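So this first bit is one chain, no partners, the form predicted on its own, shown in structure tokens.
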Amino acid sequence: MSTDEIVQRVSLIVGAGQVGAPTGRAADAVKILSKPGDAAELAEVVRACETDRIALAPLGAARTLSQIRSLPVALGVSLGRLARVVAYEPKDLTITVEAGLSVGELNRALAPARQRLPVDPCDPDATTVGALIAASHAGPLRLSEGTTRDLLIGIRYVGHQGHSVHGGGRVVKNVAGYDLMKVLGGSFGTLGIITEATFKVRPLPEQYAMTRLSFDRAEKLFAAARELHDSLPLAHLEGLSSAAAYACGSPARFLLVAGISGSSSEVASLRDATARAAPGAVFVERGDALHAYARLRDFDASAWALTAQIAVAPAQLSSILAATDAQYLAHMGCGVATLFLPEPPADGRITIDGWRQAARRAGGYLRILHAHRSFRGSVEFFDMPNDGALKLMRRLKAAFDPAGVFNPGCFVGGI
């Protein structure tokens, strides 16, 4: 089906003014962008795509798909018109929202009750709830608060034949045998399109402060990180090499950033304990601390030529990062790090293979987040799981998407 025919087909469902050529990052991810007005229109779009074998993919700010798709998918589906708070129960610490709502807007809705969704993806105002779940975004707070998967208690999505399916909290209908929150989390829109999510939320801490330590050698950075992590209940703990530190406003060759939060008395006590554990620490408080934290959270490695995420046991981080010879921002207590190269490597595939082998030797994995266009088509973005896991993923794809229209080729093993 030609592009014009797809536009005409989808316009009959969502209206001519809600279908058109994508702009900006979206143009790298999709050929046509549509904006259904509600879940019923989205369901009709899915049914039409299955009938006419049109590939489609959900799209928030297009940051993820624009960086990993080697070719644009035929039809993008923006959930920008599905961006309401559906239900909020402050006493129960739960909130249900539509998937097109940004994480920033969600937290502004919670702020009057001094509550928050404690996941902190890069640029929360440009991260929709759907993207947060589908791409498993997380930030520095993953050390103390966990990830989206730990906070998601209910989900609704539009899947095969346009059916709206619920799972978990606020259940109307469930799918026996599947934990939908875990199945859809990190699925990159390959199984269906998330339309609604229910989260458990948490109280805002009374105070937040940050401490920073500069080092001239990586060995000192990791030694200080171990000391702080082993002795204090930190909100977050990040290790930055020189390029990442510079992007966050520090000239340090290696920078350690630790966050402490809680009541005023707890923060004061933690500050004293941090000073004893890490002599020379520089403290930042109140508005300056929040500003510095936002720069850390919003560090965007996609601006670099090659960016990857590595996950290993925390004790393995120092040796792995040394072996890759890359710049990095590492969540030191979690074993998760973002690696990046400012310039394209001479051979991107060899560089990535080397990083990936180092991760595997440490019992972890590596996923490419962004690759320069000059070698994007020649590299494998996802780490290949073992045969058993890959077979399971393919069975899930066949069960959830028998027509094969949901974001094909954008997941592990070409799923």
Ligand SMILES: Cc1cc2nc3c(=O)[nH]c(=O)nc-3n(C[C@H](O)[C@H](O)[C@H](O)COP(=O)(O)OP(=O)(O)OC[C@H]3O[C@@H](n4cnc5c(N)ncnc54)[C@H](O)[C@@H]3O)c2cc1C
Contents of the next structure:
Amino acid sequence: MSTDEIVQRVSLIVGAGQVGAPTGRAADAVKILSKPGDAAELAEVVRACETDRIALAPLGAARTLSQIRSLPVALGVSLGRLARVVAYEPKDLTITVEAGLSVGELNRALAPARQRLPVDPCDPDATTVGALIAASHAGPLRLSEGTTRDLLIGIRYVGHQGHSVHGGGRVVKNVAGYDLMKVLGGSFGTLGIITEATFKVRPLPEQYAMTRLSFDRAEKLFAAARELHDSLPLAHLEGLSSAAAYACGSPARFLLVAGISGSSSEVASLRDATARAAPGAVFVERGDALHAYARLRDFDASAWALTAQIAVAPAQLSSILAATDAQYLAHMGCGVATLFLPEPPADGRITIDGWRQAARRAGGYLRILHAHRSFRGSVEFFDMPNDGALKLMRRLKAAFDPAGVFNPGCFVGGI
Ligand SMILES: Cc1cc2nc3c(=O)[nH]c(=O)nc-3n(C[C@H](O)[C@H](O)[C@H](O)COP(=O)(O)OP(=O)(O)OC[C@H]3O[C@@H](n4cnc5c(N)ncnc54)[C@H](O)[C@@H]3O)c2cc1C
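We have the form predicted on its own; now please give the form predicted together with the named molecule.
Time for the whole complex; same chain goes first.
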């Protein structure tokens, strides 16, 4: 089907004003952008795409597909018009929202009751709830609060034949045998379009303060990180090499940033304990601490020539970081780190292979988050899982998306 024909077909469903040429990052990811007004229109778009074999891509800020795909997907589906708070029960600490709502908006809805969704993706105002779940985002708070998956208690998505399917909390209908929250979390939009999510939320901590420690050698950073992690219940603990430290507003060669939060008395006692465990710690408090934390959270992987995320057992992280000549921002207690190179490497593939092998030797994996245009087409973005896992993923794809229209070829092993 030609682009014009697709525009005409989809305009009949969502209205001519809601279909058009994409702009910005979305222009690299999709040929046409559509904005359904509600879940019923979205379901009809899915049915039309299955009938006419049109590949479609759910989109948040479109930072992922514009990287992974060398060719844009035919039709992008923005959930920008599905962005309401559906139900909020402050006493139960639960909230149900549409998937086009941004994480920033979600937290602003919770703020009057002094509650929050304690996940902190980079640029929460650009990150939609749907993309948060589909790309399985996590930020510095992962150490104390876990990941999005841990907070997700219900989900609804539009899948094969435009059916709306629920799973988890507020269940109406479930798909027998599947834990939908686990299956859709990290599925990168290949199984269906998430339209609604229910989360557990948590009270906002009364106080937050940040401790910074600078070092001239990475080994000292790793030793201090171990000491703090083993002795204190920290909100977050991030290790930064020089370029990451500079990007976050510090001139340090190696920087360790620890967050402490809780009631006023808890923060006061944690502050004292941190000072004892880490002599030389510099404390940042109140507005300055929140501002510094936002810079850390919003560290933007796409600003660099080559950026990857590694995940290994936490005990293995320091040896991986010590062995690479990449720059990094690392969640020191979680085994997850962003590695990056400021300049394009002479051969990007060799560099990536080296990082990937090191991650595998440490029992983990590596995936590329951003690669310079010059070598993007020749690299594997996702690590290949073992044969058993890949077989299972293919079976899930066939069960959820038999027509093969949701983000085809955008995930592991060409799924
Ligand atoms: C291969 C790869 C892996 C990445 N992994 C991580 C990571 O683990 N942690 C991290 O912090 N950053 C990760 N990133 C970076 C991340 O993509 C960007 O940081 C960005 O935040 C993504 O948000 P976005 O709003 O641009 O989402 P988009 O790029 O628009 O969407 C992200 C993914 O979710 C899908 N999606 C969006 N909305 C929906 C929906 N409603 N229903 C179903 N699917 C939907 C999209 O099709 C896409 O596959 C990764 C990037 C790449 C290229």
